[in-house]
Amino acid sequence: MRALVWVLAAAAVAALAIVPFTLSPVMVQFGISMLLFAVLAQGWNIIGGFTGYASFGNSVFFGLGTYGTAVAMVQFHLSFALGLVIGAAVAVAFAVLIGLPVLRLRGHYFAITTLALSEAVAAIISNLDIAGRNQGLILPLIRGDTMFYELSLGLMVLATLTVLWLARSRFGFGLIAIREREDAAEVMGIPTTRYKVMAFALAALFSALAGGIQAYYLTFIDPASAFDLSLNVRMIIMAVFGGAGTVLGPVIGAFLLSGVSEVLASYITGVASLFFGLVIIAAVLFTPKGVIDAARRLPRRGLAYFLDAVRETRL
């Protein structure tokens, strides 16, 4: 069964790879957005799903990757590839430095602290001349939707393979042990602080790379869009909707919710956000462990699966 899943996943990637050559430019643009959200959801999955730390600060890494790439290209006239590397390096370095003190916090203290990071970093960026202050930066214009689509697809595949490795590696088992009971994991000899910082840095890497790709694709960035808190909320929702702590769950969640959001925005624009919110609420109530878990258990348990889910949410 597991082999069949991965065969289907490989076929899906192959099908996605030919999208720019078969579908309209509008669909390609939607595909870029969907794939980048899948990368962000996988990045959050590493720290939130596997490690159990509900980070609201991944949008900081996205923003640092965005600005690192843009500043390198605009102010220093470097290539996009080098700018992408610089943006990712800045985000990873920040994750390591800030992770050492912040990851000693737990629960809502950690969540609140990471939430404040985005606002703090955005305020700093807004006052830097090299970053264009509040006016932002305009990157060189390039017409290459196919290139950005394939880059986004490749990054999504890389992020998913990394999560697959986590799910089967000693490092990944250590993160799961931290998620289940951190004190017990420490007693067992797991270097919890080091593992958490490494997971934070890994999440920062993928978030920053996604930010760098989007910066060059949109050709304009400013602090409000680069450090948008709603972006962090969406990546969490997508990961949880698909199945946090699983390999394919965040990708499936990103694809499904991106599709639902696009359809609602196209046909019922006035109340699209309301309906999107209702879809999310229903998913959390009836499939609290994600659609991956529902697909696995629903054929065996039927209606009882949903009834148990409602009881667990105490409604």
Contents of the next structure:
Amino acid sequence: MRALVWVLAAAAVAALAIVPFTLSPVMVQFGISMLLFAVLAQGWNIIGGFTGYASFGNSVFFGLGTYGTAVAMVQFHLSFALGLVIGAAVAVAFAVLIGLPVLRLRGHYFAITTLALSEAVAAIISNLDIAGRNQGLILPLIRGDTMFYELSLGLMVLATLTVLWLARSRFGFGLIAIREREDAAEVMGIPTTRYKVMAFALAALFSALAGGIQAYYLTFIDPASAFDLSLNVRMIIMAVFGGAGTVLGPVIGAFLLSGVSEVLASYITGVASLFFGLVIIAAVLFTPKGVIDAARRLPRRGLAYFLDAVRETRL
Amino acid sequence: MSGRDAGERTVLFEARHVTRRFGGLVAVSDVSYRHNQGEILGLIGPNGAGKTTLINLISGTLEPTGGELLFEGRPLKGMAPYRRAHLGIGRTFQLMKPFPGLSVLDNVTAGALFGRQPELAMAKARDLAAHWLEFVGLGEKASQPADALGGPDRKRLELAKALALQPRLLLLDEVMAGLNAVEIDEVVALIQRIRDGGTTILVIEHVVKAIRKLSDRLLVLQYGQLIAEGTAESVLEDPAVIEAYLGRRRG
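Now show the form predicted together with its partner chain, given that the preceding structure was the form predicted alone.
And the full complex, kicking off with our chain again.
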């Protein structure tokens, strides 16, 4: 059963890899967005799903990745690869610096504090000459959707393999223990502060790399789009919808919800977001543990699975 | 009874004039005692006497506002709880704190992975966890989710989790509360077996019969102060202790 899942996953990656050579450019563009969302959802999964810290700061890491890459390329004429590295380094450094004080807060307090980060950093960036103030930056134009697509796919695979390692490693075990009960985890010998900061930094790494790819792909960035809080909300919804704290859940959530929102947006533009909202409410009610959990237990439990879920959410 | 021949014993842990204030409240006040290697110390006292606060101070969940804690002569001041765990200080919680989303086995595995023997491989940690589950009598429930366990089994799980880090000083916070007489006897036997394995134990307990049977010495706290210390027989007949528990005799 386990082996089968991974054979299927490998086949899925192979199938995704040939998309640019078989499907239309529109599909490739949709694919890039979907894959980058999967990376973001997986990044959130590390800090939110495994460690249990509902971060609203991941869109800041994404924004720092876009700006780090853009500033390196536009102002210093560095290569894209170097830009990605710089963007990621800035985001990771920021995660460590801000994580040390902020990760001392728990639950809602942590969420609210990280919520404020997006606005604060966007305001700072808007006043920096080197970052183009609030007009933003225009990156060199490149036509290479296939390159961006394959890069995004590679990053998504890397993020997922990292989470797979987490799920089996001592470090990941420590993160789960922190999520389940932090004070008990600490007296059991788990260096909670260090582990939380490391998880935050790892989440920042993947969010920033996704941001760097996005910046070069769109060739234009400004503070409003780079530090968009709704992006953070979407990655949380995707991760939770698929199954937070699982290896494949966030990827599946990102794929399904990207698909749903794309279909809704193209057929019934006006009410698309309403339907999207309904899909999410239904998911929270009936599959609160994510699509992955439902797929695993539904065959055995049948419809009773949904009833149990509704009972557990106490509605 | 190897635990009772005092004299040439080495001191594992020492509290020197330890005080902990919460604003105007002094929860632990100028407490000093020595805990010998291999000894079971019983810690008793009325509710609110500061017993759990003392355990929190030793395990590092709280820092003292005054005084000194020494483990093997080494000051614990400023040392994070996880580092004290690595030194070999393990504890249970009065309100049991299993990791609810994990299986019983994984709960204990977490302790084995991060305990006194760090860098333990995952498979090795699982084996060790299985061993401790067997030891506390939870072997058959290893694969159940931890939040499905009933009260007595949760107490056992709490014990197994603390044991998995292979503590040298084990702090037990009311592991017998809510158990019936048979279960209490089982836990008493369990604690004796843990001590026979070489572990030094501090045990908070309200069940006087059990603590009298277990303890080599008793400490009595009242209003944060150590009011009596000695063998169970002498301490339980001490008028100050009787008064602390039953109140002053009228007339």
